[in-house]
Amino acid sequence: MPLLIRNGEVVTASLRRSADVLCDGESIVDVGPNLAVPAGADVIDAGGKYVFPGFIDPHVHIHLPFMGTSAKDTYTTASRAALVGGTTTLIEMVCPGRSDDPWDAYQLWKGKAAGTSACDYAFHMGVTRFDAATPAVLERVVADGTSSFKVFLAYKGAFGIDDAELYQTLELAQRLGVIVTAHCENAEVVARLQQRLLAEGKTGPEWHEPSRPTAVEAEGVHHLATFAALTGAHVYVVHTSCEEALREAAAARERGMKLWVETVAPYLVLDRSYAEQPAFEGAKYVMSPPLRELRHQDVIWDALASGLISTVATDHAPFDFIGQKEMGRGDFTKIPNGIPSVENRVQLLYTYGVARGRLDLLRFVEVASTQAAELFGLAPRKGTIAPGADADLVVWDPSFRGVISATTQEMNVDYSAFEGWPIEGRADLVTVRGRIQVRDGKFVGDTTHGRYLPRKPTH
């Protein structure tokens, strides 16, 4: 059945105009004013509302064995949450342990999503060791359509790689035309600081940030940029949290490095005082890199508006407060890291960015959708509204007013980091390849509709 969205204001990364959007099957077939209504069409009146391309979250964790436990979401719950928040495509990090077989891990992650996701999805392949067998495995992964890697310059003994492995990964990525996403800290320094703080009896969640100070993140970005320069690889710094790291990224780009920067929604609206709350409440806000001093928020917003930061993701990693975050009572290094936010990203960015005058609508679409599509080989199928693109659309009601609460969220986790926060605007209607998955802000769709998105190397 054709789908016609009428009378809305269509907004992409490059233009906004009053127009109708006609979809047939899984694709957009026409965009323009006063389009004729095809026979049998489902007609949606978007008067007074925006029509955005489906949003893309380029950094999520759904299946994640980590720190002796496992993330709570499944693809069924996470994809529903994403869609209610306006996100139609997820890119998940495959994170094998150093002792795991990487191809088996890749197949495990893909299998967790297959037939259980309501939205479309792709992967970044984690490289957590590099040995003689690694190149052949990674070439096989790329041939399968996963054209981006992930490395950790943190989590010593778990996901972290050493300098020889980093160099070899980047060298291979450059040869294959693959972009490498990177968690930039310094595993050795973090381990030493953690040991010192615990020895001093500093065990609460408020000590997580001092164990990973801004200098450590900045050094990680500089380190990555040095190796990228030597290998010619294209790199993407994930979850950038602070001014010092941004300065290193800007300097690398000025030297001609092919380096892009991501931040995540929590850094835009939260600061380290949340992790300093008493009675262990601060554990809800432990993530890495950590929440920083309030002064960094304006710097990140400015970098987002200026283009230094290319994308806003979530690093969604849902762990319950009861029974999981509590594993770190008496030792902050054992608190599972992550702030669940796949459902909240777009509303937070709109409410505290667009509605506050920090981002215009075009840049909002660019950082929440289009740039991710272009960087990670999803364009022109995703990230825009144009004939031939997938019919992933979000009809956004800017007049909506509501409140975030764990009692109403789709995410399978027992708390919200944004409990009671007011929000402005919501995704009223969301389509994935022409199928209506959200109507009136509620999930109404098919939890098996999502597809794996194979991608070709683009770098």
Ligand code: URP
Second form
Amino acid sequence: MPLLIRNGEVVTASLRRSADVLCDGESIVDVGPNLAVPAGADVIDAGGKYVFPGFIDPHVHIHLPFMGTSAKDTYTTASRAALVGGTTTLIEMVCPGRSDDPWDAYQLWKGKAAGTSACDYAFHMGVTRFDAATPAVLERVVADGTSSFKVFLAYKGAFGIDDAELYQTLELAQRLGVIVTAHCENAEVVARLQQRLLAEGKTGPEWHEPSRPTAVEAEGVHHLATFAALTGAHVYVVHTSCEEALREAAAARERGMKLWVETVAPYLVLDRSYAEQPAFEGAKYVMSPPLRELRHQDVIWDALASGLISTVATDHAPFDFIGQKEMGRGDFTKIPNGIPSVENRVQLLYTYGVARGRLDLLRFVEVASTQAAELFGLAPRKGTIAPGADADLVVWDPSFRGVISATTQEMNVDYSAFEGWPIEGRADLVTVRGRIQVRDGKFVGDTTHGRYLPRKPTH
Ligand code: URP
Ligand code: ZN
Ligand code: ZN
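I would like to compare: after the form predicted alone, may I see the structure of the form predicted together with the ligand?
Below: every chain and molecule of the assembly, starting with the one above.
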């Protein structure tokens, strides 16, 4: 049945205008004023509302065995959460352990999603070891449509790779024409600082940030940029948290490097003081790189508005407070890292960005959807509203007022890092390839509708 969304203000990364959007099957077929109503069409009135392209979260963890435990969401819970928040496409990190077979890991991650996701999805392939067998496996992964890699310069002894492995991964990525996403922190320095702080009896979550100061992250970005310059690889710095790291990224971009920057929703609205709360409450706010001093927030918002930062993701990594974060009582290095926010990203960005005048609507769409589609080979199918694109649409009610709470969230985790926070605006209606998955802000759809999105190399 055709779907006609009428009378809304259609907003893309380049244009906002009053228009109707006509979808047929899985695609958008027409965008314009006063479109005729096709016979049998489902007509949605979007008067007083925005119509956005489906939002894309280019950095999430769903299946994540990590730090002696495993992240809580399934694809079903994470994708439902994404959709009620307005996100219609997820890009998940495949994170094999160093001793795992990478092809088996890739199949395991794909298998977790297949038939259980309510939204569309793709993967970044984690390269957590590089040996003689790696090039053939990665070529196979790219041929299967996963045309981006992930490396960790952090997490020594877990996902982290050494410099020889980094160099070879970037060389291979360049040959295959795929972009490499990177967690940039100097693993050796973090390990030394952690040991020193613990030896001094500094064991609480408030010591997580001092164990990974901004210089450690800035060095990571510089390190990646150096290796990328030497190999010609295209790189993408994930979850950038601070001014010092941004300066390194800006310098690399000024030298003409193909380097892009992501930040994540928690850094835009939370700061280090949350991880310093007493009674181990701060553990809820432990992620890496860590939440920083408040002064970094303005720098990140400015970098987002100016274009230095291309995308806002979440780095969604859901671990319960009870039983999981608690594993780090008495030793902050054992607190599973991550702040769940796949459900909250778009609302936080709208409330604390657009509604506060820090981000205009076009840039909001660009950083939350369009840039991710372009950087990761999903455009023009995703990230815009145009004939031929997938009918992934968000009808957004800017007059909605509500409050975030763990008691009402779809994410399968026992707390919210934003408990009680007021939010402005809501995804009233969300479609994925023409199918209505969210109505009146509630999931009403099919939890098997999501599809794997194969992508081609981007350069
Ligand atoms: O704290 C974080 N970021 N947890 C998830 C793993 C990662 O580093 O992306
Ligand atoms: Zn990371
Ligand atoms: Zn991550």
